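Next up: a single chain in structure tokens, the form predicted alone.
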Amino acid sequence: MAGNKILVVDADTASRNFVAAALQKAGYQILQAASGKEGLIVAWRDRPEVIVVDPVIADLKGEDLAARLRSDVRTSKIPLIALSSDAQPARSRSCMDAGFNEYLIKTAQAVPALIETVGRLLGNTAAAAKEGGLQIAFLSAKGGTGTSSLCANIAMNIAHNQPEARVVVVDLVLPIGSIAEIVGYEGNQNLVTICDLPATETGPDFFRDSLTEMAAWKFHLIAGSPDPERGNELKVGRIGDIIRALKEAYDFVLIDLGRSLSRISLPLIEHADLIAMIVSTDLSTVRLTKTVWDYLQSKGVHSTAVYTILNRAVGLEGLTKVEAEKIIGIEIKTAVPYLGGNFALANNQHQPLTFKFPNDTASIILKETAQQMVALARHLRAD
């Protein structure tokens, strides 16, 4: 994406000076600064696409950097990089919880890496979100509301309806997966093990060949992390490209985030086409999806993308679609009715709901819902 402006922050002048002509001989337009302060002024005055920075900069520190660019309208969603010759873990830890989306050591190898770097982040824009398979992310502000059932079904129906067409589910719920279980899934390969190899060979045509399709389920998958040691060995930094190429090879990709609220599900939901909202009926979950709703709202996620399904996971009790609606602030598409066990009885036998008890009113919603569902991110893509 060549002529798009990047901001080098470096207080070492010949440091800044070489990075700044490799970017620019790969075709990008370069603005220099050679102070923290300096780089806030220019990042907001002239609002750059990227922001590399090196955060050992002495007037301020690179986590306050960062953690002030994030906190202003202006510069909350660029991209950015530290590129540093602290190769400590902490500090890399450090930087990445302040608000860095990569974070690169200073070696014979950092130009190349910061140059693929780039290029792969601003491939992860707005307007490259509205290519490829349509995305829809499945979210919610509490555990035990079903969502993963609901991903993995809504899923099926929606191949079900549309034989023609390839979709896959990612399971990003960390840090241990979930729908593995639900679809009877026993494989070893994972969203840990692929985001382990190199970029070069997870392109579309990978995807297209090597995942494992769900023959009862009509989806293909690719598994969450199989126990929370391995989800936190996760290389975060994989996911944006990943999602990409699923794009290009599939024409729904379903993404599964639970309860996951974090700089690493928060750009896939603000570029999903729709938005899935997930809430039980208990008060106490209704006033957490509140929480979320504003919290989305406030980083620019219109009420148009987003399509909320309240479902009735535990029980009869609690509140009903128009109280929880008041609460929130938001319309409630769906109400899901209460199952007992049939909704328990079909995942442990690794069946969809719909195949399991095609005459259950909530199979009928459910295939309803998935109509809806698409119907509404075509539209939201086309405008």
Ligand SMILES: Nc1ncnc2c1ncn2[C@@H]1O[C@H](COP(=O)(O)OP(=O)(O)O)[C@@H](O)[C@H]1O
Contents of the next structure:
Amino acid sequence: MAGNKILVVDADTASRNFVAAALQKAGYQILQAASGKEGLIVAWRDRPEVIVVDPVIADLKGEDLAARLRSDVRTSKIPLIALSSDAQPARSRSCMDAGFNEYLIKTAQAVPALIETVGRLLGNTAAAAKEGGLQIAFLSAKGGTGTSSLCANIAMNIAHNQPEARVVVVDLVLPIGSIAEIVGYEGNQNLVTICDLPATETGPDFFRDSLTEMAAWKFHLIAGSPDPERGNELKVGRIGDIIRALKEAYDFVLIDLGRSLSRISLPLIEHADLIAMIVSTDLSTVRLTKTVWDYLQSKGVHSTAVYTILNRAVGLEGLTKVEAEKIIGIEIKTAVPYLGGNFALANNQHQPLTFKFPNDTASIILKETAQQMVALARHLRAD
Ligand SMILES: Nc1ncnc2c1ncn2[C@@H]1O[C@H](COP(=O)(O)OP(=O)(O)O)[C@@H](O)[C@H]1O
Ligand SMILES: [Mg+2]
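Now that we've seen the form predicted alone, could you pull up the form predicted together with the ligand?
Now the complete complex, all chains and molecules, led by this one.
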């Protein structure tokens, strides 16, 4: 399958090489063109997935280049980013009018902004397809709310409820993941090592054949970053394609995003079939969850796609379900009781809660929660 090809069009060789190197380091495949005309030829011939252009090109203005790309069926839908040496607002406006999706200015901070923009635009195109496996994103506003524990245990329940279904869990919590620890995975493969592989090697077959199935849990795992150093080196540019391939290979793709709302996670949230939002009962987490929920709504996320779980991870005290609902402004679909040390005990022994404490109310709640989430995700996909 194709990797994410990015075409960089810039007449300034040093600048073009610099941008190309930065994008390559982020995991993208790079095509280059030193003039507008060459850019057009490469774009029509090689069909990059994103085009980055400094609109200040001598032979063909960026605006004209954009207009010609937009008016050709082969390139009309390719996201176009201006990375411009012209900081004038009028130039930005004329480029956006001509069909650019974004206008960034070449400054010292341009590279992270560019990588973020590319990731977002690609994420939008890659993950937008509501095809293949159901994508369920787990997130919270704060650490320690039980997101990873619930992600692993709900995945396990989905896999056990539907023995014929293929379930994969992806730990995308950065800079360090914790699901491997919860489920007892000790292998060397993880998100960072997988993102380091060339795109041609990480098609659906790779994910079908090469991921470890966690025995008791009955799901396959992509462990998270093993340490912050490697987490910070993650080739984020590969994520969109990897999720797309996973959805071809699995019926359910559960992604632990933890408390990160970033350039990487946002497209995965926006295009999830279902968003599991985990809230604990302390006031500060509930308030932060409101902020996160307001933000997600501003990005177009609809409440029908959110399955809010109140998890009493912090003890018996705290807000009631009704109080939390009122503050956040969203319906809470299920509440998991405080389990004392039991959750930690099950986690420490790498066992699903349902196996360790089968008769506990929480085990029954998780089983039902998994059923409801699957039913809702299927219903939303069918609409
Ligand atoms: N309902 C609960 N009752 C008791 N302890 C819980 C509950 N949910 C989670 N925990 C514990 O809280 C801690 C944090 O959980 P974790 O899943 O790592 O949270 P997060 O991924 O949101 O940071 C773990 O020790 C876990 O065992
Ligand atoms: Mg976690």
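Positions refer to the first chain, counted from 1. Note that the rigid core is defined as the largest set of C-alphas that superpose within 1.5 Å between two forms. All of these numbers come straight from a predicted model, not from anything done at the bench.
Legend entry - After fitting the core, R16 CA displacement of 2 Å or more between these two forms: Yes, the C-alpha position differs by at least 2 Å between these two forms.
Inset, instruction - Examine A215 after superposing the rigid core and state whether its CA is displaced by 2 Å or more between these two forms. - result: The answer is no; the displacement is under 2 Å.
Legend entry - Rigid core superposed: Q351 CA moves 2 Å or more between these two forms: The answer is no, as the C-alpha of Q351 shifts between these two forms by less than 2 Å after core alignment.
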